[in-house]
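Starting off, we have a lone chain in the form predicted on its own, written out as structure tokens.
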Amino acid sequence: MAEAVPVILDVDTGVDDALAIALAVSSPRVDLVAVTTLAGNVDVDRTTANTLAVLDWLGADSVPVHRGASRPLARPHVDAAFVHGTDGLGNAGLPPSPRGVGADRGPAAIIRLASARPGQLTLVCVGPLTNLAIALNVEPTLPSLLAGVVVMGGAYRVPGNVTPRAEFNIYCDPEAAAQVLATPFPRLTLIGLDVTEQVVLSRAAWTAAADGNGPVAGLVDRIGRRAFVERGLAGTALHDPLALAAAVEPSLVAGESAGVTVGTEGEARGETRLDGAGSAVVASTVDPGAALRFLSRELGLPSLI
């Protein structure tokens, strides 16, 4: 079995972090160091509670929490509570964890685990890039300190899902995501709609899914009552647990390098543009059968196919 891979992840938890926080609970691919938190899908206050309702459900309260930005670095925040429900989790009314946050505020927890384990930790961003940009501004060697980056954000030849033209991450925060991914990290994967659109949880899956036994059946069966219960759908992307997957199963998906600029005015807000050579990876293509099978194996559920 290949080796854990260990992970900050960084969240606005909503319904999809909160199975992307499952993933990284269960699987023995993942070592997850912390979780930090941010204002994105909800507000901040309510993504930390989220985080950690979510570990204390599964089982790792044991995980550190850190709280992080609370806007976005230069508008202010808009949320997706009319995808994600006024809680963040669908609705879910998991129980409200007793524990608190810890010391350092998000930046400052990624640099200081990230300096304190050169090389060794990968930083997943499955929200909007505010903490990331904020430790970029206090210690700007902190891409030599990180094995990797890997961004769930930005729609590079796919419609956006926020605007025709931007996905949400980078929609909520532009500001942030231009500096971030104007920055020459020497590994930065970005996993887009243009794949994560392609791996769907049905609702015969959730269905499934939901039916079964432990915290991760529970938790997919309360967060997804509202995709597929209230809103009626039949499925929903799993946006954040494929941006996790492949950050610890790169082979999930395929790329190109690229550079890419980031929109921050007008109709263009948000927008995410292929600008020739980079170093970044941009994700185009992804397996979805193999990713299914992946995340139902690594989250000890019935098939997701």
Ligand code: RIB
Given for the second form:
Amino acid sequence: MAEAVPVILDVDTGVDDALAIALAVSSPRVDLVAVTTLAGNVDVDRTTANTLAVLDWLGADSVPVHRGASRPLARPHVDAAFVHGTDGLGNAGLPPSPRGVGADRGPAAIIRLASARPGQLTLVCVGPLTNLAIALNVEPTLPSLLAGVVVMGGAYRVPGNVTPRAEFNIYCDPEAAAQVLATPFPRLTLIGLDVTEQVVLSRAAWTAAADGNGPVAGLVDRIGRRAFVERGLAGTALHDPLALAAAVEPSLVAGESAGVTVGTEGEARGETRLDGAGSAVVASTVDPGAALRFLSRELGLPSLI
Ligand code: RIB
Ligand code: CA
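Form predicted in complex with ligand RIB, following the form predicted on its own:
All chains and molecules follow, beginning with the one already shown.
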């Protein structure tokens, strides 16, 4: 068995963020050191409350949560409540957590934890990049303190999901994304819609998973109702779980090194452009079956295929 990867998970919990948290808590491949939150799918109060509620639901109430950015660096917050429901968790109705957040805010916690364990922690960002941009601003040596960074974000050779050119996490805070993607990290992996939209939880798989026993099955049941019942979707992409899965099982995706520039103005807002040579690895292919098998195994769910 491969060793567990120590991870800081940066989230805007959200339905698929909740599944990434479930993967982090369930899988022996992940050592969830801390979770940092920020405004994204919904406001930071809700993403933080959702994160605490999901961790407690899963019995992981010892995992520290650090509240982060309340808005993008340079523009008003635009949410994705139409996708994730007004509560941001698919109106799952989980019991609220009685516990509070950690003393330091998200960016400070990222700096503190990385400094305490230099070169050991992998930061997995599955929301806008505001926390990471702030942390880089305050601690410019942060790239050397992290083992690696994996970002769920961008649309490199496929259309966006907010505009034809932009994926939500980048669109929500393009200035933060531009700062992060202009930073030379020893290991930066970009998991964009190019691969995440190929890894889909189907209605049939959701139904089968929801019929299972245990807290993960119960979570999947509750948070999936908005997509499959309220919205009547046939499937929903597992964006954030795939990003975390790729962080601990890199063989699930393949990609090429490239430079990436981010659009910030007008119709180019949030656009992620491949721009010559660069140190980021941009995922371009995934084996959806292998990814779904990995996720079902590590989540302890029946087959998701
Ligand atoms: O575009 C998909 C991303 O935007 C996911 O992280 C989802 O949670 C939303 O934040
Ligand atoms: Ca997210």
